[in-house]
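There is one chain below, alone, in structure tokens, taken in the form predicted on its own.
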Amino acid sequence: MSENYIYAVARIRSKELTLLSGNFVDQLLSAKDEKECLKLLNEKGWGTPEMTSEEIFAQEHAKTWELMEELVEDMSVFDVFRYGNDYHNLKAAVKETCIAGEHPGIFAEDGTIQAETIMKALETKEYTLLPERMQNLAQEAVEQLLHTRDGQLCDCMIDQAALSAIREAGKATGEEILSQYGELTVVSSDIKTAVRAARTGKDRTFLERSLAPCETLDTEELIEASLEGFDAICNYLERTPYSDAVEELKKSAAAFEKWCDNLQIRAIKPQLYNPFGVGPLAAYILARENEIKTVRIILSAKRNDLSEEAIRERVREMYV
């Protein structure tokens, strides 16, 4: 498989050159408003000055995932990061089918399944239009919300299963940068469930039908630490690998969000330094998206006036 992605690596080199910094990030911490924010991307080559910040991230992102197509033949070796957007579109279209009304600008781009096949495939209830991973799920999710009315057990449903969707694409791919983003996706979000949980007096059965199984965290231990509290819940995590979320948890939900994008970023870090395989290509989607989420991050603070430390607070890492 290396072989096949040698000329995409040598292409991924030259656009790492072109990856924000933390000197660039620092130029935007200190600038002294959005407006100036937007100059300083617009000359870095994001956008132009009439756009929005939101056209610029959509275009963005849409930059990283045309440069995929050029250079990957194959792009099902990406579907543990469009997973995602699959399952997010089947819950809006779960609740477009069976909540009146029309409720645009609701489905995400960039899944491996188009928005319309699901809306048909519900609609029809022809739910073998749907890959066999998402029929069944389709199905009773659909039939949840009509009996039961419970938008948010519909929610959690769906979401378990595209965490274990995600999880499980990662590792079919044999690569260890995207069996670990599958692994840490997970992960992060199993914490903050229970964290939440924990906090809103939620039952086992809620915790059962949201947890996903994960290889480094004990699913039944976090379910047993968060019906005992938040206190068990960073108790149970001293004994794990992710020890150090511990202080982040105590701090703040924005902290422990910073720390699990923060060891995404340093996992994948490595991966500036190979020159083979697919991994210096996935590490640039995560770079891509994470640059994105910190832009949006300064804009959103500085848009809201929050001060230059403040908003340190909330930066993530780069990966250059």
Contents of the next structure:
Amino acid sequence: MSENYIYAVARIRSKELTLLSGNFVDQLLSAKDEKECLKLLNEKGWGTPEMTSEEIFAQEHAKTWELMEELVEDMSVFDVFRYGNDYHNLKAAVKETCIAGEHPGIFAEDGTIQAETIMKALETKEYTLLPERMQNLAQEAVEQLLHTRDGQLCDCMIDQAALSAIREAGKATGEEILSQYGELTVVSSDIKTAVRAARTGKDRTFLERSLAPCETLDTEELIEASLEGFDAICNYLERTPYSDAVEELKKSAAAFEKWCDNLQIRAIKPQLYNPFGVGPLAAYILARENEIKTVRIILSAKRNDLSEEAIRERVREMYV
Amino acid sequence: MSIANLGVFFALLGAVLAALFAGIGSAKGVGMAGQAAAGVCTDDPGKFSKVLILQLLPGTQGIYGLLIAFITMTQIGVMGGDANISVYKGLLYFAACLPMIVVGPVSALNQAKAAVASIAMVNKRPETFGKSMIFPAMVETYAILALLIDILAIFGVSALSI
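Alongside the form predicted on its own that was just displayed, please also present the structure of the form predicted in complex with the partner chain.
Below is the entire complex, every chain and molecule, led by the chain shown above.
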């Protein structure tokens, strides 16, 4: 199986040479303004001087997926990265169906199902057009939103299903890196939700509808902790493999977000030395998304005249 | 054909299997390394000569298998001479070919894995080409040991008067 990806991994090893390094990020941080950052990025092959930053990000994102489509015959191995977009589109389609008016630009690309198909399924109530994992969920979400008009409840249901699907898809590949990606995605989301719920005084029902099960966290204990308050969440996390998160959570939500992203990047770093299998390809996708996120943070901070020190606190670790 | 005449069959079976399995191993190994080499050359054709050498390393086992088959066939008289050898001697020739039958493909495939990893190393750091050759070359040791014991055993068996 791993021998199917030898050519692809060799190509990726070449592509890794063009990934943004920590040194390049330092250069961006030292640039005096957003314009200078964009010039540096243009020199690195990111977009052209006429393009806006968002156009550059869209182009870089598209480049990654075009490369993967060229290298990998069966793209379903990367479903774990694309399920998020499917469920986002489902949320958007549910609201588009139940709320009057048209809202252009609400759908994400790069899902495993076309947004139009989701819309058609919801409008015609032909839920069988959707994959099996989404059929009941879509029906239930539409009914809930029509009956209760509670958009948050509908979002919670879909988000929880999305997280479970991502985790299951990761596990189903049998690839450690993808399985780990699914698990860490659920863990970071569960912790974020639990903390937010504790701070806004949400009840047990909300937490039960929002937290997705995972292997390394006990959702029951996390719910109990969230109901008790922020300190109880910290105490619980101290007893889990994610004790490092406590310090970051106490700092700020942004610090915790950064910790989550860095955790993912550290988890994929061994793939730099793995010559076989889909792991290095998956790691490359995550590394590209991470560098786009990092550059977006830097450009946005430069646009808002944040100090270099303040930006440095938000910048993610790089893969290479 | 009586059992007494099966000696040449067993000896030839050993020779053919040595060439067959070592050849399969090498073909697969060179193919694996070739895929990695093609991946490197797609983005940087300048590394062609370096990765080509690494690609060829798992190919030697096929040559060793051919050599063992050739020596065995000349010794048993299949390529000219008297091919009338006893069953016992035929089985001994078969046993003499076993190291290459087993070690040949196993070492070729493992050498291919090391070659693929070394190609990745050269891709990232072309200056490490010399060092990168060492890793797959270490696997070659065991193919050479198998070749050596095969040659000694074949000539040893042919010297026996049984």
